[in-house]
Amino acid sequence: MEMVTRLVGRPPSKLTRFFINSGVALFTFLLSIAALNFINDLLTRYPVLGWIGVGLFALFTLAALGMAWREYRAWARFARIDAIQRQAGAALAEDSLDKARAVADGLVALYRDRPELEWHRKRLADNRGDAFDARTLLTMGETELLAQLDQDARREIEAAARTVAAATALIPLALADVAAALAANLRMIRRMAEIYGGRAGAVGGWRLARTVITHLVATGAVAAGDDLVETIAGGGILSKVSRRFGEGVVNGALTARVGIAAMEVCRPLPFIAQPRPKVGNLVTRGLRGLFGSDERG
């Protein structure tokens, strides 16, 4: 999983991007010409079938435009989140209360249509006047609007880590556990976007996954850090009993790492007052749900 993460996170060269883009453009052009020629021949030989083809082609074009519009709206929301992240970082670095107020306004606008956060938005509106510095105001926004979302995100990471650990330990077929782990990670990343307001589309989900992997590689988080040593050690001990189960624990820990990176990419604010999730805690709670109750105190 670490090797795949590094390979996927490596950006393609300019020549590779030019080759792929030109190939896709050429294939789309040739396919369109072939479709138009085919419909033209139908109109000449069988007018009724030709008009049916024209109608189907128009419906497909409308569906393609609808898909493109949905992807554009999804990435527009990600652009809003990214702008809020950058503005929050600048507000903290410069201790600018005006920029912090703009960040708070952006958060309220981002979650305006979330009914479960209505009470928290009102509390932020009532208490934001008591903040006299940027960090205090951003801490209010994080506590009121993101604390509940962080809990939902943690549960998604725990569920994904549990799924990957179980798939690695129980599926004996070659590459089947890899496919299950990949599906669980992609689903987890999409859920991170939905929780924090991103709503990735079909193509946007893959682009978001690539962004998360790039973030992992750029920050060096794919390597075993302090919060992963205990989990890997536990996996090594369990591998004495069952090699597959030990691998499952380690892969579940790496999945938790991917989930934390997805939180950092999709979260509108950096972790200020709320504790940053740790791999060991997430994997422990996830495996607790695998073998019994995962109730939290």
The other form holds:
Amino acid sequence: MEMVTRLVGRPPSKLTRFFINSGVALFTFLLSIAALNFINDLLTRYPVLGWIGVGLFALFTLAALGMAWREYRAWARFARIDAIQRQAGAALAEDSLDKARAVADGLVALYRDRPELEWHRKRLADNRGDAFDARTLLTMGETELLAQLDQDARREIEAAARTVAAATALIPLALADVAAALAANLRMIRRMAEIYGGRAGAVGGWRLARTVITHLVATGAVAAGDDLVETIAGGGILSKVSRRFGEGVVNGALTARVGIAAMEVCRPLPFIAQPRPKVGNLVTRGLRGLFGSDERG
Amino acid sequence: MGIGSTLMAGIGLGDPVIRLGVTGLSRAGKTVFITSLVANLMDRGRMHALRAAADGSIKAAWLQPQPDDTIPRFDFERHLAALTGPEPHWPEGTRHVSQLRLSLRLDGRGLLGGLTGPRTVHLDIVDYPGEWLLDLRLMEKDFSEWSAEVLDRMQGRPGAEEYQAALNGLDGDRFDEPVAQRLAQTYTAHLHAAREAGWSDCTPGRFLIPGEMEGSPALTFAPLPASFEGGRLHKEFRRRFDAYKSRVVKPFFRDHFARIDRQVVLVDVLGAIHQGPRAVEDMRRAMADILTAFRPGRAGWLAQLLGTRRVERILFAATKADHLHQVQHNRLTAILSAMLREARDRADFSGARTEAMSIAALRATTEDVIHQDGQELPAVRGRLLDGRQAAFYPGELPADPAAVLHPARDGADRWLDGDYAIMNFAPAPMTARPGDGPPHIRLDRAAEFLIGDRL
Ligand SMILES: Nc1nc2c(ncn2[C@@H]2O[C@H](COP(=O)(O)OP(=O)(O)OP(=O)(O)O)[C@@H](O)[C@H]2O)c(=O)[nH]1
Ligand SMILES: [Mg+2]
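With the form predicted on its own done, generate the form predicted together with its partner chain in the same format.
Below: every chain and molecule of the assembly, starting with the one above.
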């Protein structure tokens, strides 16, 4: 797991990025010219096949444009959440009710087409006139619109922690468990985005993962040592029973941390009145049943 | 105290009691505050910022017989009916002490809550005429000091000349009751007139609102200039003054302020600003004096009453904030903070937690925008006392509190840059949803600060 975070999280240096970007540009350029040449040749020699080639080429371009559009939409959605986040921070810092009202409007707009939140939207609309402080209004928005999503997110993180712990403990192949952990984490991060109203495209998803890991590194949450094992119910005994199980618990805990970081990145508001999930709770609940410790839960 | 009483409660020795001291001059909004707070704790639909109400750990709230059998009960139902009835109107000024106990049934959440199970917390509140609060300042003075101060302050206030005239040609070596009564009446007339004109430092407070003591000798005295010293009149008045202090003022504060845990200081800052710099300075001084008497850890007479007990939290609240559009609330709070700066620093220093905010116990207005000369003015709209609807822009409060406090301190007659006006709005008729208390501004935050940690 630490390897996963290191793999994903390391920011490439400027030179490396320049190298990669120019490389990709060159490669695409050469490839396009080769394709054009090829189709040109084909058109002169076998006109029918040539036209088929042109058609396929056009289709592919269209598909690529479609993908780009989707990525753009996903990105725009994130930008919206990001804007709400920043506005909320400013509203809280300045205690500005006007800004908080804008945030509340943004939130409601973000979740406009979620039928399951209909009743909560209505309550928020009814009650927001009572709020005269940024904090009170944002708390209201958080309680009405995000509390339920928080529960979904929590369950998602618990499931991912369980998957990763099981994979680490049970998959005997050296790199296969890393791959499984990576996949589970990426999936979890994407789900966080979806729960809170973002949409992760392919590139967007990768970028999101990067943001999450950066956030994680910035808050110093990856430096998890063995002490983490002790903090988790039964972890101390487990790690003595079996090294692999111990590692499984640690990796589950790390996944929970990634999950919380992802939550913080994707959640349109900071945690105000709702409790921020705790690694310990998530892991205990997530691993309950996995190692037969449910009677103690 | 805090831990002690919790422990006592834990081992079954009575439920914890929070004694909330509501401090405020006359017309500061005490009665409305108490009524609305209690109503909103009983119907908690609008208490979003009170955590225990929002997360549902308050299961029930009900009024109980108060602990003190000799004091009238706070007439909550009548005041609430006045504020929220079909013809809403403000309650009359309070004329005597009254008390109320609200009990809250709590179903604790979290680790401790799960262990202790349901528990009950009582909230005791006392209402009284604000005029009586000023008597706190009498306690540290003797009759001569008080007389000199009052006579000096009297100059230029309404009714002062009549009183001076009554003093002239008086024989200080003789004492007879009719003369004493005439003097006291003239002096009382002066106090009433001065208060009408907006002065708040009118002592003795019982002269204005005598309660059941009307006409008793303890209320039949008046300030005498130094030239009367040594005479019989002076002696008798000094005796009555001392009796007033020990028999009237002291018991009042002992019974109602000696054991408070939480204090809310209500100040009608807007009203004072509206009346002008004089009133602001006057109010600032009065509040500073009063709060000095509460100074925790002080070797004064009130401190002796308070014993080692200390007020743990003090909220300074500028009331009637619904006269202002919310964009100006921060400025109002800043003015309040600057005004009570010393008192607040002192409380902070002694370890109490303090906070300042602008509140309206009963929101009588809605926000509105007035278009004037191509400008948009953030205004409020409400029902005037005569029933008409009006939108109203009270003027812009300065961003720097010094712009209000300095002219006041320098004794200016009127504000330099424009006027701040206040309109008297009547409470708005409401159609409350079930479970909602009366509308307010930040009453929930005030409650969270004052009692939230004990719920
Ligand atoms: N708009 C508005 N006016 C208020 C509010 N609270 C008090 N007032 C006004 O202030 C006046 C005095 O309020 P009270 O609660 O009676 O004041 P008090 O401190 O009990 O005064 P005394 O009983 O004389 O000591 C009321 O008649 C109202 O006009 C409020 O929240 N909003
Ligand atoms: Mg009153």
